[in-house]
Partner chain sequence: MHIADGIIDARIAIAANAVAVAAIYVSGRKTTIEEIPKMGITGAALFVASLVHIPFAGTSVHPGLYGLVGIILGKRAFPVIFTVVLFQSMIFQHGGLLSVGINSINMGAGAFAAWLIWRQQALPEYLRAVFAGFIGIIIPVLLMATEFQLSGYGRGILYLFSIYILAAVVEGVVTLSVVKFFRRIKSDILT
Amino acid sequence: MKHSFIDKYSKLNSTVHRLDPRIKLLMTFLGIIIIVSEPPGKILPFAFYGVAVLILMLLSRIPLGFIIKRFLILSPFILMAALFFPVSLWLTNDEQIVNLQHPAFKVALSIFLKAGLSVILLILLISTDKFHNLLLGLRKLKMPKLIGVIAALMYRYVFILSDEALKTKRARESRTPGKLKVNKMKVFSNQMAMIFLRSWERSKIIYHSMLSRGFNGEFPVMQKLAMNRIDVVFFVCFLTAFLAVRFLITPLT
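Let me have that sequence as a structure, single chain, the form predicted in complex with its partner chain.
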């Protein structure tokens, strides 16, 4: 079976793809912290962040259409969360919000821009490296060991689960083809429980085979992560640009 919903463009070869996964994770994490720490209601600084992110997008060679499409899928949720701000204030009756000139809408726009740029940084992160490399990067960045083990197993078990889900769905459809008319909730719950049980049994067999081959909770990897000068220069440039916007441009706006 092919499962290509994870890290679709991770095999491209670009400057951003070649960066150490730890650098990419740190850049994304720190970049998001800087963006979300912008005071509410500031709009102009996001134009500068936007330019920096656009440069990253172009350097990564990921088709812009893909990033825009992915962003558009997520944007209604972000927009809704941003609009919660004026709507919630209106419902609270603390504020009389009657037109779009109200400062609450400016805050909502800044929330939308913060969340939107953070989402684009995350899309870039997952599209510019293989997922297991990012997991390795997280482990090297001292992620708790237990999380590392759960993550590594979970990543593999997702495929077991989707295989079992497909089989169960086919089996159900072969017996009751078409749209379900009765007991939708019960059929759905039983199907879900069945998929879980089958996958659990299969995952136990796999896990016991791993134990019998000496698995002790560690995932030894041959791959060595090595940071080079380009990684450091890239990281410093990215961070300096973001910090400059945050501490030099934002106070002026």
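Computed from a predicted structure; not experimentally measured. Positions refer to the first chain, counted from 1. Under this definition, the rigid core comprises the largest set of C-alpha atoms superposing within 1.5 Å between the forms. Compared with the form predicted on its own:
- A displacement of less than 2 angstroms separates the C-alpha positions of Lys42 between the two forms, with the rigid core held in common.
- Relative to the superposed core, Ala171 undergoes a C-alpha shift of no less than 2 Å between the two forms.
- Relative to the superposed rigid core, Ser212 undergoes a CA displacement of at least 2 Å between the two forms.
Okay, that one was the form predicted in complex with its partner chain. Can I see the form predicted on its own too?
Next comes a single chain, given without company.
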């Protein structure tokens, strides 16, 4: 079965897609570090960060609806993390929070913006390149070998889990068409157990097949990375823009 829920738009031909994976990784991680380092309560700098991220989104040519859907999946967790700050102050009775103009809500908004922009940068990262290319870039950036192998295996085996979940769902629907009216929890629990057992057995078969083909704990590299002048210029412009906002605009707000 074919799946494209992880890197659906990784084959697009755009300026961001053509960047070296190492450049994209460094841009993402440094951008997140700069955004998160903003002082609590500062709001205006995030408008400039948002413009920079929006430019990256337009250059990547990834549909805005796709990015919004991915963001909405994580937005409840981001919102909860932001709201916990004023709630914690209220529960501890350290401060009296009487309206939305209290500084605690400004800090909560900055927390939401930090996490939101960081998530969008990560969505752009995983959507503009194949996962194995990103792993190769991480290896070139001296990522520990064991972490790379574990990530590669997880990436491959998640499709096995998805396949078995789809097969089990179709088998259950063919036997009980329509909506379940009774014993829903029992049926879904049995279905989850079956998915786990079938995925486990299939993954063992695949792993033994890998060993029979000479797998020694490291995936072979079929692609060579080459960084060109455009990659370096793009990285310098991106980093300069973020640093300018952080150290020039932030102190003025």
